[in-house]
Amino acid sequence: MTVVRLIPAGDGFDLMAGDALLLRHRVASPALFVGTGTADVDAYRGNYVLSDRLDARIPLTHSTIDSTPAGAVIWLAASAGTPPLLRIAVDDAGLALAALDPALNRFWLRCVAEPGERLWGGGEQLSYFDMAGRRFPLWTSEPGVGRDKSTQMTFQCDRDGRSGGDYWNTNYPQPTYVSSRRYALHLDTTAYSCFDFRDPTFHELEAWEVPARIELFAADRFAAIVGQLSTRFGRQPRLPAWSYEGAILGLKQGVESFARMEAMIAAGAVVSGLWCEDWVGLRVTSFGKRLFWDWKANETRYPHLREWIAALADRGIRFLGYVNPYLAIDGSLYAEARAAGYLALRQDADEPYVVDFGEFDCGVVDFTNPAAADWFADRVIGREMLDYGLSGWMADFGEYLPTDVRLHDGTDGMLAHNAWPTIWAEVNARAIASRDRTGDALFFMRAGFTGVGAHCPLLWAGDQCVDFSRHDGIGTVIRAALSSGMMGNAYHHSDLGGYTSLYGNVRTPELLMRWSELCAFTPVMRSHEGNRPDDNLQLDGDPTVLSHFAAMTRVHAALAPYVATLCDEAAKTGLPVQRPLMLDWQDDPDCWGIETQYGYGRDMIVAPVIEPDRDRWTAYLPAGATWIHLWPGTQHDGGRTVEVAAPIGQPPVFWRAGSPHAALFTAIGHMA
């Protein structure tokens, strides 16, 4: 399908993406710029401050167009009569770029903007689903704690750990956006990039290299564009059925975790997995309880773990653990990797690069070395995890690669940093495939970049604060699911109850119950004890909270047949399970700006309560259908906002009248 059309125009050219005017390039108002600069990177425990010592920004005012059998070629120069600096080959699906001066390492593109245009994507964005009017640097990092410079939490974290973050910080950036003008644009680069949508007349896209390609996609329906992106970047492997047939309990209390699980099951919880991230042992730091990063079972903390795992499997309950691509220097695997030459090195010496992770140091496994990647996939994930009996794990910390490492294949750290999450995902997927467990074993990641979905079966929204705060609380996981879904990622979930507890910020019963309600209507319902479990209320620490959680697990389990159909649909079309309303209801423009509720497939609308002290809540119901409130069964016409009672235990959820799943939804409504 032809997406791109080049139209010569006077002293320049226009470029169309589908029916949308994308570029308007003229001598007096060029759309392309190149330049040179030197990056300054200030990194501290996964938090980055990047700045550019810019030497030149050159507007490419003059263009010459040649026709070739393969398509048009544009030559761009700084002025008439000077040698061209950039060559662009135009094909049906985009632009292939080549810098004609090897010193050029900066690139800017100005795309036409229109009033009222909405822009979605950017990877996984936590604060804003619609990116219009804001600037988004795209660099994988810790997302920050608080993420709002006006709050005391962010101030304290910036002051004490340089970790407060801002609205644009994300574990999973991606230089791709979808426009409400019915096209999508992707920069094919792993360099730092930035999408600046603040000017009302143009969108400025920046990259710290000349991208290999600018890829363009267009269709009349937003759902079709998402399907194209899913095909381009890779469809996520299908979720295993066990992962959505019950809750996955996150407990990290050693062998006591099993007794706690049994008590939660006795309280009525439907459990399909037990996730003990402390299966490798603990390391206590000032931040809280961390793990011992030597990826082997700690049978002192978990005696007879193999037998426990086998006994759980007999009951249909899977055991999950934790791994990341770093090795603690006081662990046995670090010594093994170092002896084999599998670690990334310092620039100034043939010694392993050591990273401070907060009161302990680690080496970096160098996945650009094929032997090191194979070793980690087989020796660590294969033998120590899958062969041991694990059916899943959190694959953490893909966003920490230092930019000044020396890598085996010679890749510059500034280009490897963003690529690392996808490389890390591929190592995990390869390990699972080597044991013939694809579609059965499950890992989940917070870090991502272009192409991560081809390998990672499940995203999670990272480390939220244990509260209702606007930029780092429960509501951010909805925006995260919506934005990552627009990139073609089908499966998303969050830490039930949040993770980060600092400066006296602790969970309330209300927060835990509202988060349980949200997670019941996501494909995977997984709890987490947080970074400071002893300071925070846990699901089994209050009878009312536990009873409510158990009820929500029953709802989640009852939805499994419906979720299975959504997984089938995702495999065929690339549509996310939790989806922006406009993917199914594009003809209702009021759906386009909704970012605190989602379609759970086409037949269900979920509007979680994400503010404290609320017993009523509003939801927008798309036009073109009649909607039935799940709990009381009352009908509402679509095309309007409704206010409904939202007591604890009955979150605002609506299903479409006439749905083939009506009997299932009706039965679930009676469960309350």
Second form
There are 2 protein chains.
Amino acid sequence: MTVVRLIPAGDGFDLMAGDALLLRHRVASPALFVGTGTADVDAYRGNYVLSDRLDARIPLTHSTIDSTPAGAVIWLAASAGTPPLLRIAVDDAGLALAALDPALNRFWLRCVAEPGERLWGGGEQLSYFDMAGRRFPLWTSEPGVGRDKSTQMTFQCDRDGRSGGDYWNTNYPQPTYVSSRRYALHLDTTAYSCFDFRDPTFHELEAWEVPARIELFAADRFAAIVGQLSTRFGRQPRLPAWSYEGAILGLKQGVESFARMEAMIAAGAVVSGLWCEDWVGLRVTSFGKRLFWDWKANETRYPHLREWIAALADRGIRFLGYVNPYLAIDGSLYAEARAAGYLALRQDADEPYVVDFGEFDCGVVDFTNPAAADWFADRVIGREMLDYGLSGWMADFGEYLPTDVRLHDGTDGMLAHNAWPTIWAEVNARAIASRDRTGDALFFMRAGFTGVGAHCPLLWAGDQCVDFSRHDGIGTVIRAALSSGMMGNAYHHSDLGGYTSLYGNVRTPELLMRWSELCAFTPVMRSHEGNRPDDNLQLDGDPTVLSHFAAMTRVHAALAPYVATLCDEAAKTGLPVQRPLMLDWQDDPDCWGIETQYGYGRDMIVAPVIEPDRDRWTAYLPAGATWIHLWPGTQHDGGRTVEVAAPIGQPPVFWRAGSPHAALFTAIGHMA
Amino acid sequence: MTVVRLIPAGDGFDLMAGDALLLRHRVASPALFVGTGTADVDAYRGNYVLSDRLDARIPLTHSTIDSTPAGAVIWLAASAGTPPLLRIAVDDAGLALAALDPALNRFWLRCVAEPGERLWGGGEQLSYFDMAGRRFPLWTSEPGVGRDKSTQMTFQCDRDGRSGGDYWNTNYPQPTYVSSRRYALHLDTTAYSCFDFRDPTFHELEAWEVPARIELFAADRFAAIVGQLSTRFGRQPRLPAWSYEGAILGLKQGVESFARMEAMIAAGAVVSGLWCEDWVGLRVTSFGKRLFWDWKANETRYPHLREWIAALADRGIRFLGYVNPYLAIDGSLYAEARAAGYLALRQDADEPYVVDFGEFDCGVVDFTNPAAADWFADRVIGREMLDYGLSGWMADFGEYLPTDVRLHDGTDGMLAHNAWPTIWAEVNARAIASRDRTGDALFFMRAGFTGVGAHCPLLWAGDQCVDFSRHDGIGTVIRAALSSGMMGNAYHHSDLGGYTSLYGNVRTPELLMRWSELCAFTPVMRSHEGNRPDDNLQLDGDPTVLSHFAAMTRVHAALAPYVATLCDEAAKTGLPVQRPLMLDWQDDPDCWGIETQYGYGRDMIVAPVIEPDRDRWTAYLPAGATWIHLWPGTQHDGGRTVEVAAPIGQPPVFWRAGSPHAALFTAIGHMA
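Could the form predicted in complex with another copy of the chain be shown next, to go alongside the form predicted alone?
What follows is the whole complex; the chain from before opens it.
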């Protein structure tokens, strides 16, 4: 399909993306700029402050258009009579760019903005689903703790560790947006980029290199655009059925974890997996108990682990672990990788680059070296994890690649940094493929970038605070699912109960229960003990909380047949399982701005309670259907906001009257 | 004297400022850039966030030099064959610039930086005297409360009122710096500008218009450069002798103020003035008691004020009040100004522009209208203040001119904003001149900009927090004196005791006493009750504090003959009374970085105790003299750091052996 049309006009040109005027380039108001600058990077434990020492920003006011057999070519220059600085070849699906001066390392594009336009995507955004009116730097990093300069938590984290973050910080950025004007735009670059949606008349997209391509997508239906993006960036590998047929319990108390699991099963929980991230052993830091980053079973902490895993497998319960792309310098794998030359190096010495992860140091495996990537996939993940019996793991991190690292293939760290999460995902996927476990073994990642979903079967929303806070609490995982879903990622989930507990901020029973309710209606329901398990209430630490959790696991397990159909649909269309309402209900524009609810497929609307002290909740139900409140079974016409009772145990969920899954939903409605 | 030399070189040119290479302009590394942008101004009660929507930044790589009878002219263009964008006429004292495209509204200059270079000035800087390594936006504004993002005070003020500020925020910015390379540079513009001293190889100076001139000054001695700047920007009018012959008591309790003054005199204080800012009456807001901004005596709060003033005058005590350039909309002067058309207008209506000052609104007198300026000088300050009997006042504010205001003379608010403090100073000076009181009546200002000192006889360091904090406490007033002194301003002082008390932060007896000690050694010793007098300890609220204050007023009064000689010197040379050590002791480079001490003239070194809980203190004594510790009279060789006892009542002060004032200093040393 032809998405792009170039229309020479006056002293410039227009460019259409589908039916939307995307660029209006004129001498007096150019849409394209190139320049030069020098990046200044201030990095501290995954938190980055990037600033630009700008030398030049040249409006490319002068354009000439050549017709060639392959299509139109636009030559752009600063002014008539000066050499062109940018060549753009226009094809059906976008623009291929070539900088004609090798010194150019800055690029800006001004796209036409329209009043009321909504803009979705940017990777996985935690604070705002609609990006209109704000600026979004796109650089993989820690998302920050608090993420809101008006909160005490953010202030304390900024003060003590520069780690408070802001609304745009994310583990998974992606230079792609979908416009409500029914087109999508993607910058094909791994450089730092920034989408600035503040100006009422234009969107300014910045990148710290001239992107290879500006890719465009258009369709009348948003769902079709998301499908195109999923095709372009890669369908997520299908979720294994076991992963949504029960809860995955996150416990990390050594072999005590097994007994705790049994107690939770005895309390009525449906369990499909046991995730023990401490399978590698622990080290204690001021942040909390951290893992020992040497990726092999620790049979001191887990004696007879192989046998435990086999026994669980006999009962249909999978065992999951933890890995990340770094190697602690006091571990055996570091020594092995160093001896083989598999570690990324410093610029100033033929020595491994060592990164401070908070009271311990690590080497970085250099995945640009194919032998190193193979080693990690086969020797580490393959032999130490899959062959040992693991069926899954958290594939953590990916955001910390130093920009001043020296890599095997010569890639500049500034360009490798954003690419790293996707490379890391590919190493994990390759390991699974090497053992023929694709579609059966599961790994989940918080870090991401363009294309991560082609390799990683499951995103996870990162490390929320254990609270209801607006920018770092339970509600952010909904926005994360919505935005990453717009990029064509189908599967998303979160740490049940949140992760980060600092400065005395700890989990309440209410938070745990509301988060259980939310996770019951996401494809994977996985709990986490958090960074400071001993300071925080755990699911099995309170009988009411445990009983509620067990009930929610039963709801989750009961939904499995429905989720299986959503997985089928995702495989076919690329549509996410947790879905912005307008993908199914585009003709109801009141849906477009909703960011605290999601369609769980087309037949269910989930509006989790994400504020404390609430026993009622309001939800918007899309026009074009009649909706049945899951628990009492009452009917509501669509196209309106309803207020419903939302006691603990009955999260606001609605299903579509006439759904082929009506019998299942009705049965589930009788479970609470 | 010829300061500037242009040296054509290769594909560009060098430009010398005295003996320093200032510009090294080449095709590959241009020193000059022009561009276009649109300012975005977010203002809230005198706090501003300025951001730039940049369109173009054009390196002016191509230069040609013409010789003309008047001197060299440089034509600068983006590249060969394109029209020149900037014309620079080089003269002995600087560069005259002309933008050749009227659209150009951004300008950048990169000056050569050298390792170890120190940079002083930028107007009145509160946090850093040496600006090397940091970036300084230059825009008159509230200085912020806390001014340090790591403090709870700053966080709370940012959260509640966007008012926390940062190290560079100042009431008095000025686009002028003095380099340790023995030159000074001034940008002749009132536009927003920014001095960026972070890069090790260049200083980048930015302005939001092409400045009319880049003025250069050079001399072998820093003192001579400061003298040149004082000549250029205007000598401060001479301080009236009464202002340094005793303390000015700041009291604002209505007529109770008189009785409190008598009690302080009875306790031994030497008093030369009584400053009652509440002479206009009060209004109460959540920030504290605010004044009623209708500039006339309030004879309800001060019955028989004329008679009180006359009675004080008979005893040689002056009465001072308060004024600022705004008129409360509920006051009579507002109505008068509005009826006469003297108020600045809104862009969108022929209505006065009303500014929110925190729970009350005011109009802005439009001083670009000569009739309005005359009215304010004659009708308000002249008739209501001077004719009434006032001998001085705080001329507050000047930083709040809205950038979107409509002014009588058509000046863009973005250009008028920085100019306003100097215009405001001129209105005050004109009022005083109209009553032939120049050199007798005194006003003092916190706001400033280029040229403010030509009109305003006394700077005041603004509204410190009532504490010892690094960026908003007692120590900042020293840096303020040093930096504003480098601009050629001779007279500076501060609110004794600090001003801002928020969130339970209140004055301690120790703070009041240390501040008394500091003010004794500044030309004007003026107390202030602060924004919340009732919550805070006052000088007369504790017998120990009062007795200490009284002793310090006697020291201050005893110093008057010495201060008179410093005023003579200031009038002659432009050298400040409180003085960076290197102005007198340039040959001792260990002096150059000192920012917590000052020379009180050439014969005295003052090193105030600006930290709590100290009974000893260290001070650096310049090489080239022998120094006598004021109180015990012990001798110290210069060129070293000494640690001395610094109990309350004996601030670390040293005088130069051999000083013609030795007898006076010896006598003062026996007073404690």
